[in-house]
Every structure is written in C-alpha cells, then in structure tokens.
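Take a look at this single chain in structure tokens; it is the form predicted on its own.
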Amino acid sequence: MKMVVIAGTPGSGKTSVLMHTVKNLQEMGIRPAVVKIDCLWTEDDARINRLGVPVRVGLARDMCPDHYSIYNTEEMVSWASSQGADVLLNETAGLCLRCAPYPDRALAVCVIDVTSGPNTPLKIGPLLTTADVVVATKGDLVSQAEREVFRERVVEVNPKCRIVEANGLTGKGSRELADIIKYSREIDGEMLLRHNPPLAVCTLCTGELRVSKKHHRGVLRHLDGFVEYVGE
C-alpha cells in the first residue's frame, strides 16, 4: 500500500485538492482511503464520503494535529488496509508551520496558497522544505509575474520538490498529482520522520523520530479520542 500525507496552511485548499485527486485515482482503478485530521471539528468527512471512499476522522483537540497524525500513523495504515485500500491519503491540519508530519516512506505533499504572499514559502519551514510535492493553489487570482516569484521562492527553499499548480474549484492539477501518487513508492518496514517536531509535552517534541507507538511517552491522544499519559 502507498501512503500520502497532505499538509499545508489553513485555507490553502487541501481538502478540495484531495477530493479532485480522489476522483482521478478512482478513474485510474486505484482504491483510496482517507483519514482527515483536524483540531476541533470538521464536516469534510461527509463531503469526501460522497465520493464513495472509506473516510475516517481524527480530532486532535488539545494535541498538535501533526503530532496526533504522526502518533496514530500505524493505526491509520492498519485501518486503510482493512478497507482494502491501495493508497492511504492522510490530510492533516498543519497549523503551527513548524512540524513536518511526513514519514520517510510516504509521499509528502504540501499545499500552499499563492495569494498568501510571495515570501510565504520562506516562512513555512519543514512543512514545505521536506515535501516531495508542493501544490500551489489559487494561482488564478494573482498575476503571472507573482506566480513566477512565488515559484522561485519555493524552489529557493526546496529545490528538489515537484511543483504542481492546482485549482480547488476546477480540479486543475489533480490529475498530475494523481499520476505522481500512482508511481510513488509502497510503504514497508519501519518509518522515520523526515524532521523532528518542536518542543512540547511528548517524546515527539523532544526529537523522537520513530513512528511506532511503542517509542512514545507523554500526553497522547488516540484516533478514537482516548487520551492517556504514557511514562513513569
């Protein structure tokens, strides 16, 4: 099975890009399953469910949504496998712009809004700099010159990434993203994070890179909402 982590700034159009990409994957005969990670509330699962794909929601509440997503990676992969999925699409809120919730064996996709300003790519940090694919949305709302400056800023901080220009309303760019997913690697074996999350109250905050739950201590929340303290 393949795994794709879709992260990005609030309001960048992550869910719209995801939904158009799901349609393209289905047309290719690929079976996706979606795990939507949000903070306090979402109704995106109802929108995604209308596409006829398995959907599961996780609410991080008082835990960083990216920490929450990382901590529950194994459970998400196991759930997607039980649904017969070929690819797990994990959309995470990514609010602090300091985390990079990308396991090394997953395809890392950062969605960023071009109207947020030409220097925004310089401010986002590992969320963008460690991504495999940068999806630039709302480019139709700015001039060609502004799009080119924005693109140069992205390349400046992540010269190896592939840039996809997308439109959440028309679906532009989603076929290209689906093609990239189709030919991405399978996840197998133990996964490591590409970048350590910031300091807080769990082992992920102090630099632990291993993904499996057995490696983590602190105040942690499960996909079903159960919160526990693990440690001495």
Second form
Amino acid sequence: MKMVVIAGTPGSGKTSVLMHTVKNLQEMGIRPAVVKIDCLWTEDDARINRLGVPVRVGLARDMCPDHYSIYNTEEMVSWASSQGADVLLNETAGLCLRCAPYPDRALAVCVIDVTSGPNTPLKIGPLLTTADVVVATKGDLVSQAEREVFRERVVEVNPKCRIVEANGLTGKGSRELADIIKYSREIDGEMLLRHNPPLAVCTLCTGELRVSKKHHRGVLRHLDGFVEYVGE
Amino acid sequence: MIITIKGGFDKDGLPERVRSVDVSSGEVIGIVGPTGSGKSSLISDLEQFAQGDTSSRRYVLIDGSPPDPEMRHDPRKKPVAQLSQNMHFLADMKVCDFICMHARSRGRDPGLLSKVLEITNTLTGEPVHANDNLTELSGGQSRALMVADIAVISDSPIVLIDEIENAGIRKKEALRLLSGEGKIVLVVTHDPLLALMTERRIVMRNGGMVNVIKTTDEERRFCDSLFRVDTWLLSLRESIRRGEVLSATEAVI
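Could you present the same protein in the form predicted together with the partner chain, rather than the form predicted on its own shown above?
Zooming out: every chain and molecule, the one shown earlier first.
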C-alpha cells in the first residue's frame, strides 16, 4: 500500500484538492481510503463519503493534532488495508506550522495558498521544506507574475520539491497529483519522521521519531477516542 | 510556431462544435461570448497546455505535439505570458523587489526593472516608482505594471490576455505592446474595437467553442470608425477626469 500525508496551512484548500484527487485516482482504477484528522469538529467525512470511498475521521481533541496523526499512523494503515485500499490519503488538521507530520516512506504533500503572499514559503518551515510535493492553490486569484514569484520562493526553501499548481474549484492540478501518487513508493517496514515535532509532554514531543505505537509514552489518544496513560 | 486547440466537451458533457483550431505565429485571435460561457477556462487551458486533464478535456498542442512536461511547469521554459483579469497585487513587496524576483524566476536580467517602469509610466497617468509598495498601487497602476512586466520580463511567443478593456489604461497601446512581432496572441474581449482588431474570433457558449469567425473586410472598414468613436470617448473621459464641463460642440465626431 501507498500512503500520502496531505498537510498545509488552514483554509488552503486541502480538502478540495483531496476530493478532486480521489476522483482522479478512481478513474485510474486505484482504490483510495481517506483518514481526515481534525481537532474538534469536522463534517468533511460526509463530503468525501459521497465519492464512494472509505472515510474515517480522527478527532485529536486535547492532543496535538499532528502528534495524534503520527501516533495513529499504524492504525490508519491497518484500517485502510482492511478496506482493501491501494492508497491511504491522510489529511491533517493543518494548524501547527512547527510540526511536519510526514513519515519518510509516505508521499509528503504540502498544500499552500498563493494568495497568502510570497513571504509565506519562508515562514512555514518543515511543513514546506520537507515536502515531496508542494500544491499551490488559488493561483487564479493573482497574476501570472505573482504565481511565478511565489514559485521562486518555494524553490528557494525546498529546491527538490515538485510544484503542482492546483485549483480546488475546477480541479486543475488534481490529475497531476494523482499521477504522482500513482508512481510513489509503497510503504513497508518501520517508518521514521522527516523532522522532529516541538518539545512538549509526550514522547513524540521529546524527539521520538519512530512511528510505531510501541515506542510512545504519555497521555495518548487512539483513533477510536480511547485515552490511556502509557509509562511508569 | 503553431498551436492547436483540440476540442473537448462543453458544460453539458457534449463534444464542442469546433473540433480543432490552429493559430500561427503573428496571429491575433479574439475569444468572445457571454459571461460564464467558458472564455477564461479556454485561456486557462492554453496557459497550462491542457492534455485532457482539465474540466473541458481539451488538448493543446505545439507544432502538432504535446509540449514537454518541463515546458508546462518551469517558468524559465514556459512559452506563455498571461494577463489575467486580476487588477491588484496581493504580495506585500516593493515594486523593485517583486520585478527583480520575477525576472530571476524567468531567467531574465533583473536590470530590466528600469525598462518595466518606463513602459508602465507610458500606460498610466499616475507614475509608479521602484520603491512603491505593490499593495498600495491603484487599479490602473497595477494593471499598467502587469502589462509592462509581461511585455518585458515574460516576453514569450504566446500571449494570453483576459479582458484588457476594464483596465483603466490605454487599451490599444497596451495590446500593441503585448502583441509584439511574430507572437501568437489570444485576447478575451467584450469590446467591439478589440474584437475587430483580431483576424479571427472564437465564439464561446455553455463552456464550448461553437464557431470561429473570420473578421470580414466590411468589419475592418467599420473598425476605423469605431476607433474614432473610441478615441472621442477617451478624450471625453479625460476631460471629465480633469474636472472640466463638456460643451455641445464636443458631441461631434
């Protein structure tokens, strides 16, 4: 199975890009499953469900949503594979710019809104700099020159990334993203995060990069909402 | 260079009536049709060299073949300059920093800044300076800077123009600057003068290309009188802007 982590700034159009991409994957005969991580509330699962793909929601509540997403990666993967999916699409809550919840073997996609201005790529850190694909949305709202200046800034901070210009309304760019997903690697074995999350209270916060559940301690929330303390 | 637009499907999913349009270097083509008829989508298909991967499912070919994927994405290789309907910049940057950075992104010399400013200031009454902040420019100033930037920095063999007439700048002058020698120019317009200045015009309806009309000789002769009307209207507009009172004698063309 393949795994795609879709992160990005709030309101950048992650869900719209994801939905168009799901349609394109289906047309290619690839079966996606979607896990949408949010903090307190979402109704995106109903929107995505209409596309006829398995959808699961995870609400992080009082746990950092990116930590929650990383901590539950194994569970998401096994759920997606139980649904017979070829690819797991994990959309993150997109709130904390300090975290980059990308495991090394997953395809890391950062969705960023061009109207946020050409200084944004310099501000958002590992979320952008460690991404494989940068999806630039809302380009129809600015001039071609502004799109190109924005692109130049993205290339400055992440020279290796592939940039996709997308439009959440028309679906522009989603076919290209689906193609990139199609040719991305399979996930297998132990995954490692690309960048450490910030210092706080659980083992992820203190720098643990191993994704597997057995390496984590602290107050942790499972995908089904069950909260437990793991440790001495 | 010849670009070919291969017809896709309209908003109802029916095949477009026009199946194929070829445009050669040096040609100026109009795109006309009511609001919502798909003019901007056609421009957008051309801008990204659609390969059956946009909502219209059109294909855009260069000299009969699909373009190299690099050409579609890398601004240094992209042969398309586009003036969209956007009238304002959102980037919080100085004019000089923005233009120099745009020049770098296109692999051009940042020293072209002075030429961009010189041309900008021939198109707008209110001068634009290198140290002005982009977001503080007026609609007319922004539009003039966008036109000059396209003419100098994005100097490309294919030019796409979306509704220049709403720009509050000298539109005929702007079209002349943008089109240049031997370029392929596609211009979306509602303006009769601009439409008749083109050699052919693609008619859009319900998301599809329904007809291609060649500008007739009769229309060309008509164009001269339209130009006189347009010049007259512009002069009246300037008088009103200067705070003058118009007299009845000015109503004679």
